[in-house]
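Consider the single chain below, provided in structure tokens and representing the form predicted on its own.
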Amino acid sequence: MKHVVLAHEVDWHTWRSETRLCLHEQIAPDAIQWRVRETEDDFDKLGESSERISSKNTTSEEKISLPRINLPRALMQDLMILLQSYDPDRFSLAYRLVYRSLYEGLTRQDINDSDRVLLKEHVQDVLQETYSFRKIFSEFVASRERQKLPYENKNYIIEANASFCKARCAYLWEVQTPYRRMLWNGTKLFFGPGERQSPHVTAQQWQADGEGIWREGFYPHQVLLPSRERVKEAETLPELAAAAMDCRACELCGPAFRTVFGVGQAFSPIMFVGEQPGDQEDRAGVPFVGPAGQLLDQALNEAGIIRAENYVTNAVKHFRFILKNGRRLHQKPEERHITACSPWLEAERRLVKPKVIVMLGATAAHSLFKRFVIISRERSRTLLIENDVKGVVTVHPSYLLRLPDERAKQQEYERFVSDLALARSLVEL
């Protein structure tokens, strides 16, 4: 009997490495015992494991040159989800599925096969909890009432959602579950023992992401591409924001740090729509927090509008930029980016249900009216968007920051405040 000890509950690296070794030797599924380590010296009890090897900066795969195993991409994705299941036999089931696919001709078409049925059940269960957890975490972020989120997990899903959590909230947070703690300090991610193992965690017990058994590829990373149906069916803004974190509708998701979603509550009287997040917004995960946002806050105050009581978002949710001398410089989004993001803006409008929409700049106006808009022609007047929703087109506050002449800047700023006051008056009608 071959014994394999996994470093943690979702040890994708060890399972994959040992699976390749076992398949190379054609070891039958019932001749392998898989289990998660219980103590620090657990690896030494049952022979060599890929975790002990990895601590020496090498892997089982490097010690033995193995032919690459080509499996369907869909199967590998399902297996990565399967390893998040609470089923104690999940590692055995995962190996058995791979073994049977290679040596017994098992395929996705064998829908009545007992192993395929069990895989489908576990995948559905894990994904259902993942969607639920992301909604809960998004609501936790939106409330801003506390920094720690207690969560009673059903499956081992926390690690696979680390990237989602970092994207959803750039500030300090901690998730506490019975089996694992996860901490983001605003700069770096850490994993620690869960409440079941330790009521309190010391500094020495936290393990940094990217090191040791938490290096890239050592645990699953869950990407949930949002479908149009899920976007249209979202019932709350936090649920919609959660879905947006894994948006891959255009290429801007690659270089940007995160999706920057709107901030505010449903049924806000005014919805402010800007162009796209800037450098500081992309880092903070919140729209209008940089210099343009500070100027907007000042103008809102003078116009008698409380930002926190309204909704602020952008037409494009990812930061488009070019790198120059190490700096990320704003680059205007193109029409394809506006089109790709339009389902998000439409869903935000559906849930916010604003009485007035203020379009800050030409890109925002283009996204709402589905046509190119010249600001000088449309500015400072009441426009009808649809039904009873009115619109006001004005400049983007970054335009005011770029004006070189102080007198012209002051005049334009006063006109900007007047535009905002017009929006407020439309709410009061």
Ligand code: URA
Second form
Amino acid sequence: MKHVVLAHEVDWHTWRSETRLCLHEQIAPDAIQWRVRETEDDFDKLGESSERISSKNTTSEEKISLPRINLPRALMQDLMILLQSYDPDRFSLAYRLVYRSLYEGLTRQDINDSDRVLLKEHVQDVLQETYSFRKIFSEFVASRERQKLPYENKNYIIEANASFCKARCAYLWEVQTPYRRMLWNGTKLFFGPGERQSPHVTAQQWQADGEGIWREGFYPHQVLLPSRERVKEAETLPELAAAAMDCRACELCGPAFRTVFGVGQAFSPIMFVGEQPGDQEDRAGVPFVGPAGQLLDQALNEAGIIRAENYVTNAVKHFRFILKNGRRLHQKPEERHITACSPWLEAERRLVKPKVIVMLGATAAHSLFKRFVIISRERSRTLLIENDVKGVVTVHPSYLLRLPDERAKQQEYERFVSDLALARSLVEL
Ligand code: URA
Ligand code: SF4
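Got the form predicted on its own; any chance of the form predicted in complex with ligand URA too?
In what comes next, the whole complex appears, and the chain from above leads the way.
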């Protein structure tokens, strides 16, 4: 009997390299025992033979000479999800599925095969929990009442959601589950023992991502591509924001850090729509926090509008930029980006149900009216967007920042404030 000890519950790296090794030696599935190590020195307990199997150094050396296993992509993806299942036999099942695919010709067409049935059930269960966890995390971020989120996990899903959680909230947060704690300090991710093992965590117990048992940084990472139905059927703004984190509908998702979703509550009276997040917004994950945002805040104050009581978002949710001398320079989004991103804005409108929409600049107006809009022609008057939703078009605060002439700047700023005041008066009608 071979014993394989995995470093943690979702140790994809060791599982995969051990699987390669065992397949190479043609070891039958029922001749291997898989388990997760329990303590720091657990690796040594089983003696030499297991150490050879479980030590990452040995396997990474062997990996070089071992032939790669060619498995269908869909099976690999399912196996990564399976590893997050609560089932203690998941590693065995995963190995059996690979072994049987290679040596017995098992395929996804064998829908009644008991291993395939089990795989399907576990995958569905993990994905369902992933959706619901993301919704809970997103609500936790939107409420901003606490920094720690206690979460009673069923499956081992926390690590696979690390990228999601980092994208959804750039500021400090901690997720506490019975089996694991996960902490983001604003710069780096850490994992610690769960509440079941340790009621409190000491500094030594935290392990940074990429170090300690996490040194390969290789645990499953769950991408949940949002479907049209999910966007249309989302019932709350946090749910919608969660779905948007994995949007790949245009190429802007590549270079930026994150999707910057709108901030505010449902039934906010005014919805402010900007162009796209800038450098600082991309880092913070919040719209209008950079220089343009500060000018907007000042103008809102003067117009008697409380930002926190309204909804602030952008027509395009990813930062578009070019890199020049190490700096990320803003680039205007193109029509295809505005179009690709418009389902998100439409869904925000459906859930926020604002009375007035303020379009800050041409990109916002383009997205709402679905046509090119000349700001000087449309600004400063009441437009009808639909039934009882009014619209006000005005300039973008960045435009004010760019004006070289101080007097013109002051004049334009005053006009900007009066456009905002017009929006406020429309709410009060
Ligand atoms: N400009 C925008 O249009 N949106 C932001 O969020 C920041 C700057
Ligand atoms: Fe999706 Fe919009 Fe980002 Fe494009 S810019 S990837 S459409 S969220």
